[in-house]
Structure formats: C-alpha cells, structure tokens
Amino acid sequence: MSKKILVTGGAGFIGTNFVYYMAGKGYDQVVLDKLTYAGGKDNLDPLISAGKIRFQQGDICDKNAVKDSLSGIDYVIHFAAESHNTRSETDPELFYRTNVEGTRIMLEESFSAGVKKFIHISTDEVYGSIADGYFAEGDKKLGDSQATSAYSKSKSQADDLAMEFGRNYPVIVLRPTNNFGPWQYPEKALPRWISNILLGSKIPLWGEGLQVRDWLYAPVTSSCLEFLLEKGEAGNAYNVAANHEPEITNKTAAEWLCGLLEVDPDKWIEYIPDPRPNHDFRYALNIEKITKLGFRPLVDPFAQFRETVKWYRENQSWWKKRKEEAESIYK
C-alpha cells in the first residue's frame, strides 16, 4: 500500500489489534508507543521481526520523539492514552498530561509535518451514561460536564481539541463503545473474568450485574478505522457501536463466559457491593451517521465472546505475567 501510517499507542490493546489487521492488508506502519504497563512490545514482536512494521518507543508528550516518528508519514491513527477509570481516580494529572496535552502535541506536530489525515480515537464515555435511547454525535457538549471520571473528562477534552483542529485540518474523531478481544490488559472486565476462571477464581460482579455495556469487538473497530481512512469526512465525529438486540448486561456477559469456560455461573459468579452505585449504568450510541456513510459493524456477540475466550485460553503466558499488576488496583 502507498499509505504510510503512524499508529500511536499501537502496542496497547485496540492499537495492537489494529496494527495486526492493517499489516494483514499490507499497509506500511510505524508504531509509536511509550510502553507503559498496558503496552507490550511483545504484542508486536512477530511483526517487528518479520519487518512488517517499524517500532519506535517514545512518549506522545515528547515533541522530539513525535517529530521523529512523523518522518514520511501520510496518516496518523491516534490511540495513545491512559485508559482506566479506576487508575484515573488516583492520578488524574497523568491522564490529563497524556490524553489532553499529548493529543495537542500530536495534532500540532502532525499537521506541521504535512499529514493528510488524522484519526483521533475517542470514547463513548465523552457523552456520559444514558438511561434510555442513544447518543448521537451532536449530543457531545463542549467541555467535560457529561463525563464522570478523570479518564473520561480527559478524553472529552481531547475530543474537543481534535474537533477544533478539524475546522481547519483533515481530522476525524471516532467514538467507539466498549471494546473487547485479544490482547486486552487483564485489568478490564472480560479478560479479568476469563483469567480469573482459568486460574480457579470467581468472577467479581458489581451490584446485581445489570449494568449495560455495548460490547464492540476490537477487530471490528480496526475495520471501521480502515473504512474511515478511505471514506471518513474531515471535521466529522463518528460513533461506532454493536447495538446489541437485546442489550447485554454485565450479568449476561459473565454467564456467557462461564458457559464458554464450562463452569457453573451459580458457583463461579460472586456478587459484590457496587463501589459506585448507579454510576455509568448504561452506555448506548446512535450509529446512523456511519452506517449511512457505508460502514455496518459485524455483530455476532456470542461468537466474538467465544473467539476472545479461545485467545485467552491459548495465550496464558501473555496474560499471566500481567495478572498480578492488573489485580493490584482492586486491592
């Protein structure tokens, strides 16, 4: 492919999925990653050793590292971010620095370098939760008043920055729902629950487990980004979601995992007091805008859960060396 793409945060969860997806399509990619706890160079070693991608360790807040990574780049896919709500409660300054200031530096330096298109990866959390109905792109308010954590507030501010740049430069903002799939750090719900059961521990389910999340398979997000590279219109934000029918509660997700791992949910799910009662109970996005553009997400949730469980079964050495650190934030 003629396009040369810089992927920031490409050693993280969704970034890794995207890099493998695009490498399979023959794209020329450079990965810039700071390699925090959530980013693993080992994720990408097979691609690096095969000469399919170039890897550069660096911080998006370091202008010199960013400038160096942008040499010859046509397109930027900007994943790099601190991404865990619980961690943001104890270190909000880090989240602001990386997610807001880092995004500002990436935008400024990318267009100084003549980048042709910049896709910023935002989140459904910029809208906050919604009891009924679905948020459309125009429902995002300026500022972070809808967001409910230091993480989501920083992402909301970064989203505003990207949209502001999009008035004068070719910027697109993607707002995906709750991604899951291979290479997800085991601090997040699904890999935490899967790895717990594989280690003989129960699934800790908050409250009654009736919280609703829209489970979007990370390889689907990757295909969406490839689509937006070609068809996305500069200056626009796009929601992408699975929009399950019926919606999937956390309890349903946990029961599916128990079934796939062949354990009894009545014995392997432990209900614990919700540390944040009524907090972010339901997230839901309207995806008419992106479907009208021509992208329709591939939705087969149970099959995608099955593939995810299979990956964690087959890659236990990957997550076992990360499990202790991931669990430390819950103690």
Given for the second form:
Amino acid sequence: MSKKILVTGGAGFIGTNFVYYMAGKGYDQVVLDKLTYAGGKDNLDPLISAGKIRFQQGDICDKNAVKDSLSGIDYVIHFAAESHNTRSETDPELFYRTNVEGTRIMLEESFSAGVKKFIHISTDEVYGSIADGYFAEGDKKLGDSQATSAYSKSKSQADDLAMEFGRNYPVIVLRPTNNFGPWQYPEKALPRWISNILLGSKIPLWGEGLQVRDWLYAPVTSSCLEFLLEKGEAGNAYNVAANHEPEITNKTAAEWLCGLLEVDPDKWIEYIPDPRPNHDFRYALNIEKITKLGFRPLVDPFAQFRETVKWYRENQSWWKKRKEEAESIYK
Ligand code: NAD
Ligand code: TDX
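Take the protein just shown as the form predicted alone and give its structure as the form predicted in complex with nicotinamide-adenine-dinucleotide (NAD).
Now the complete complex, all chains and molecules, led by this one.
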C-alpha cells in the first residue's frame, strides 16, 4: 500500500479505469500523460482536485519529463501509446515514435531510477489473427510477429524491448484482449456504436461482421494489473482474456447493444464494405499461465455490456465533446 506508482497514459481509456481502481484502494499514484486527442485531463480532475493523485503533462519520448515523473517511484504501469489501428494507417511514424521509442525511454529511465517493478501493457495483436485455437505466451518469439498494422507492429517491437529488458530487470509484460468500458474514446467500436445509436445514427459493421474479439472489461484488466504487481514474476509475459463461450462476433456485440438500447438490430445495423486493410479476423488467447498463478478474470459479458451502455447514457457530455473528432477519421 505504501508503494508509489507511476502510471503512463493514465488519462486514456484503460489508464483512467486503472487510476480510479487503484485510488479506491488507497495507492499513491503519479500520472504522466501527453494529453493527445485520446487523453482527457477531465477524466482525472476529481482525483486531482481531491489530492488523490499527482498529474504531470508530458511526453514519454521526452527524457527530462520522464526523469521528473520517476522521482520516488517504486512501480511503473506503462499504458501510454498510440492505440488505434485505423489512425496507424495514415500516421505510422507517430506510432513507432510513441510506442517503440517511448517504451525504450521509459524502460531505460525507470531502471536508471531504481524502479522495482515495471509492467508493460502489450496487446493480443502482437500475435496476429488465429483461425482456430489460442495463442500462448511462448508463441510470440523475439523479433518475430504476425502483427499486421503499424499499430500492432509497433506494439510488437515494444513488447520485444520489454522482454529483452526483462532478462536483466524486473519487467512484466501483460497482453490483454480488446478492452471495453467507461472512458473509451468513441473512435473504438463499442463506444462508437453506442454513441451512434444515442444520436440516432446506425451501427456501421465492417464486412459481414463475423470477426471475433475477446471483450475484456477494463475494470477487470485493472484488477489483473494489481494482481501482477504482487504476484507477477519478473521476466515473464502473461496473456489475459475473457475466453467467451460461445465466442462473440462483432455482429453479436452490435445486436446486444441494440437490445440494451431498445432498437431493432435489423434496422439499426448497417453492413458496409470493410475499410480496414488486412483486417485481423479473430484474436484468441490461452490464459492458463495467469490462471495457474491465481488470477481468474471476472467474465459476465452481458452484465458488463449493460454497465457500459449505462455509463455512455449517463455521461453524454463526455463523449459528445469527442464524437466529431472521432468520426472525422472515418470520412
Ligand atoms: P488510449 O488511446 O485510450 O490512451 C492512451 C493514452 O496515452 C492517452 O491518455 C494519451 O494521451 C497517452 N499518450 C499517447 N502518447 C503519449 C506520449 N507520447 N507520452 C505520454 N502519453 C501519451 O489507449 P487505451 O485503449 O487506454 O490503451 C492503453 C494501452 O493498452 C495501450 O498501450 C494499448 O496498446 C494497450 N491495449 C489496449 C487495448 C484496448 O482494447 N483498448 C487492448 C489491449 C492493449
Ligand atoms: O465502426 C466500426 N465497425 C466495425 O465493424 C469499428 C470502429 C470497428 N469495427 C470492427 C473492427 C474490429 O473487428 O470492430 C472490431 C473492433 O475494432 P476496434 O475497436 O477498432 O478495435 P481493434 O482494431 O480490434 O483493436 C483494439 O483491440 C486491441 C484496440 O483498439 C487496440 O488498442 C488493442 O490493442
């Protein structure tokens, strides 16, 4: 409890969920965030004004800002990244700079400053798509990746860097599946679809909508990170996923949202030609390693979708401020 944590990207979607989760447990946290389009200081204002966290605006590629943020820090949770596949199609350089170079700087500066544990947030996308079965941690080899977009390729390189540092320093890599929940920027599928319906627009499903994503509730990812801070073994990568049975296609996810928002899916879902080049069809992870260590993700997709819809219904001013910018990338 007395340990001090630096959270990079703590004003983004999963970061905000994590910072609230840990603040609720009394942890002492510093947030370092550049506040790109995806970062919202408004997310954290209640915690900042209550003196529960310290906020520093800064870039993870700026060594001096990183050094400042590391003063007195025991643990680092490294979320900061450019996170959207669609944006990486038009600005790949930014993705390599933030995700690879930024991660290298975070790792180097953290261990120069004597950090005792560093958790790097990677992604299921570093393995690429899998038609059947599940990827286990050992399926990702250093320097080798099936990642398809500039986003996922840059995350794969960052994952390699973290694993290499993990040979000599206390680094843990977490590879979660698609997260959802409060504070997710409305460029991403679920908040885009919910906010569209609330505005009277249809859900645009790409292709036939049969792609599979393993939806993991962001508060569950937060609890997983707290668990790894205590129990994770340095030098290891861990997958975390919900492993839904049956699997949830994009079409099913869209139909559930229509049901929760009380609209007819036949009228409110619109199939459009798939705009994403090399669109990964299915992500699926084996989570035996983390379950053997003692972590069981709380999986209740329908209730978690319901909570998420409720949040977007009740926080319309939050996403309305972001909606126009989010939609501009799809024009
Ligand atoms: P997000 O885009 O919502 O938030 C990213 C945050 O990082 C923002 O607050 C942004 O301002 C900050 N940031 C960006 N560049 C920065 C820089 N150079 N310096 C400092 N801060 C910077 O992302 P998210 O969805 O919350 O994802 C967080 C992490 O989890 C990412 O590393 C992402 O790759 C990974 N991840 C996300 C998902 C998902 O479904 N969202 C799934 C698996 C892994
Ligand atoms: O309007 C849409 N229609 C649609 O059919 C949008 C925005 C998306 N989709 C599809 C594409 C994907 O199959 O929905 C699925 C989810 O899309 P995104 O929300 O863009 O997420 P994805 O590309 O799967 O990547 C996410 O999961 C892994 C996160 O954005 C990454 O940060 C994370 O690493």
